[in-house]
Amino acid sequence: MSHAKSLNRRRFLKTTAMGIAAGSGLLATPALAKARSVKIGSYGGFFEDSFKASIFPEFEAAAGIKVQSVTQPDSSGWLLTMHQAIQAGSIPTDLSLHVPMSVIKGDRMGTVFENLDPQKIPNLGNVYSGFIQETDEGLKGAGAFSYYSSLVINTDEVDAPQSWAELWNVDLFEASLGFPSELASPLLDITAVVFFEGPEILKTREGIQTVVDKIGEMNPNIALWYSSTSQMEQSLKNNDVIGGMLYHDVAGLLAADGLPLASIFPKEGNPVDFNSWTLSRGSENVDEAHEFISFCCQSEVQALLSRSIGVAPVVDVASTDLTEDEISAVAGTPSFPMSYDILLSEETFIDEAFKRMRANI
């Protein structure tokens, strides 16, 4: 994620605090404001530190609601922790961050998330519909921020590809690429978009296998199936790999540190992913949780998230005050969403197919 950048607190509060309070019903008597609080989960380390330094203080000043920060691990692990805690009668957070697949899983479990009330999130209309997760029962997730998986290349070693398809060229990339190994890797969607006109082919197991077989044709070019971003970073620095897939913002940071690395949005686009704010079942701070979500849906706050954490907005970037350089550091075009429902409904089948493919079976 990007390094935190300073924000003129006085200017920010002057332009947003009173507007937020008035527009969201946050004005309250001093005695009531002091009593209000909300527990918010965010990923640990730099990520949580940035929220605590840049986002939570602005919300507290604007809303008069005290934030208790809770460290959460990756979305999948946190979903299980939440389920177990709630079943035991404990509510670990009021709000948590979850990737789309975890929101879907949690919704199907029926024991983790409460429905969100759009009427209590007046700024929700700012968020692109693709970052809103609804079910037949109601609103389950409101987009918090987005991020891109990008085609990256060492510019000292090879010319920038115009298409993802070029990474299948053995003459250029034999044993020199790195891709993530996890089940939800965007590689399945990328291959479907590049070679099969989109994700429609993924709706059957036969189609999924066809796409995985196509990925297998690139296997001779893959030197690293990485399980953590740090593995890919180190391999790029050591020149063990000269390209592949990496988060767009991380690639930008490596390039800023002097690595001859380019993050490319090829003609087919890059996959975009996102995290949502979710409300824990049994939360006793429902109103405060909704007010925080509405706060985060503002263009000013989305810009602050980009500057302090390095994530892309879930609102129209033109509505923010981000500069062109700041936008290009976290976002790009064209892009396309991932097939979350398919990845989840066929999780075991896809996992086994990928394992066979990576093992060249």
Second form
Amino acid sequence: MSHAKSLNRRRFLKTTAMGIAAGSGLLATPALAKARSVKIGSYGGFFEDSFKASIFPEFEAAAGIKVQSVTQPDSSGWLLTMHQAIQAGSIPTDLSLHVPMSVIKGDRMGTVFENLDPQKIPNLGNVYSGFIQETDEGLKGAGAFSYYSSLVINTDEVDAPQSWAELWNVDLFEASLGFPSELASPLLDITAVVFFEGPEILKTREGIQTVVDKIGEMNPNIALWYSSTSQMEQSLKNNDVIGGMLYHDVAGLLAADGLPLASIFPKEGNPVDFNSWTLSRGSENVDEAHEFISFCCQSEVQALLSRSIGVAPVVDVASTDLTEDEISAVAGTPSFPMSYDILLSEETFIDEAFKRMRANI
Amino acid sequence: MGRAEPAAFVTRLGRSAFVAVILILCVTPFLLVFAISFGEKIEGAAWAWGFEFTNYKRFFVGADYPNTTSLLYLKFLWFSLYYAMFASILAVATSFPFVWLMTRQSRRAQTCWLVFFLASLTLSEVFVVMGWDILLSNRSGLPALFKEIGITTWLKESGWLDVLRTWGIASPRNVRFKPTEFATILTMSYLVWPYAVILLYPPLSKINNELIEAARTMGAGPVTVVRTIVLPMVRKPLVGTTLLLFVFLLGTYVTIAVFAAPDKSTLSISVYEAVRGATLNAPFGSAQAIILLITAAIILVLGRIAFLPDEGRR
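Any chance you could show the form predicted in complex with its partner chain after that form predicted alone?
Up next: the whole complex, starting with the chain shown before.
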């Protein structure tokens, strides 16, 4: 899913970064016994670099807590790694970034996460409720940042569509589009919104199959089902695809690089997704972890994240000092949220229905 | 005699320790995968240990059976075999004449070629794929060249582009090689070409020039010599190399991910998606891996029986 994918985003140098992270983790341990510290995971590459360059130093200065940066390759794979590490008695990070789907899964697995304590996150009130993951048992994830996936199109090749529905035109787009490949691809949500009046239809197997069949009508147009954003970027640059779906901010960066790429918010809207901070089970730096989350929930830090990483705030945009240009670079309207709970209850069925559609069988 | 016993005991101990290490290192991971393949997927979470055949059943009929029956994973398996088979045969077929001519050259030239091929093995699959990706991409590769020199316009005007579209190697705007079977098989066979050369070199270099000369003096042309003398002498290495490369290619990942069309994907992609993808369904991934392994074993045995009957009997 785009979620899992979001983890993948910009993970150039993943392996190297991981090696360095592992090495620096070892080197950093012998500090003063009483020094307060916290291990924080983020997606390797540009993402983690930005955290290390702008967010962590600010936090260290403000809170007097040393941050050890840990490289996560993605969310779903990292969930598995965390599970295995924690079973084996080691805590890979205190805080990790996870897509909503992974937060729910990790919670159900019962071995990976610890509940967060809202009392210890005074700034949590700034965050939109849609970006807070809570169950009856407590707070599982606190929104870290949000991001938009938009309809992108190479305007040198075709005119910019005003509706997602136009991508179903085989005469215009045969073997020309790229979409994310994983299970809860926003494509399910988009198709439900565009053709079936919303995600309600995804609540039954018949409904899911109907939506997947509808996506299947567009399948001849899809030349690339990408598993990492860099694949899509490369294909757009190579002209192997001329459009499809991509992160809004990444599309903006490509356009700034000279690619004739438009990031469009069609009349039906674009899906908005987010990542949460989660607390690892067995973490020994619980207070420090909460302090970091609270730090990140401030409008100034959210603005800093937008400027350095290109993500959208999880707090009221008006409360930040982002300019209009800065806001339109990371967000847009109209938009609609994704329906994770629906997608999770029929995971295997959706996975296979989706793959069958892709494989034409 | 009595004095020799401790030494024999030490030797035996050493040998058992060696066997134990091999067993632990090689067999344990395999047994783990085998054990996990019977595990149970928990919807909306990860998986748990268990003993059920759901994952194997899903492989053959799909998850929604008996409501619907899906041959999806058999299709993946078929494409795994299909790509590997064509790519290995292509690699052996094209490297054979090359190696044959190479072994007829001077010692020094042969060494140079061999060093070159050994060195090229250091190129990882990622690099090879990147290279071909550039060569076949629309903007930087052949399609761009076609466009530049006017072939594309000619194809459009003459209607050939529509023919190419039905063959799957053109979009409405230009020819395209990604994603196609053509690009996939080409890259895969390129990937194993150095192995083919290195595996075919020893048997071919052993063929004595006097045999060839004798045949030539009796009036056989070069092609006849290769057909009636060389090929029969290296039949076993040819079959062996093809089978080895075939098995090697069954697990190809990067090439498939980049060049294969989504509807012609393979089992290795599906295994990875199951294990590390969003569903975290390691049991199903393991079951697919086990089935791929068994299929490879069956094909190796069949290959030996079919092409090397004398070997098969022994």
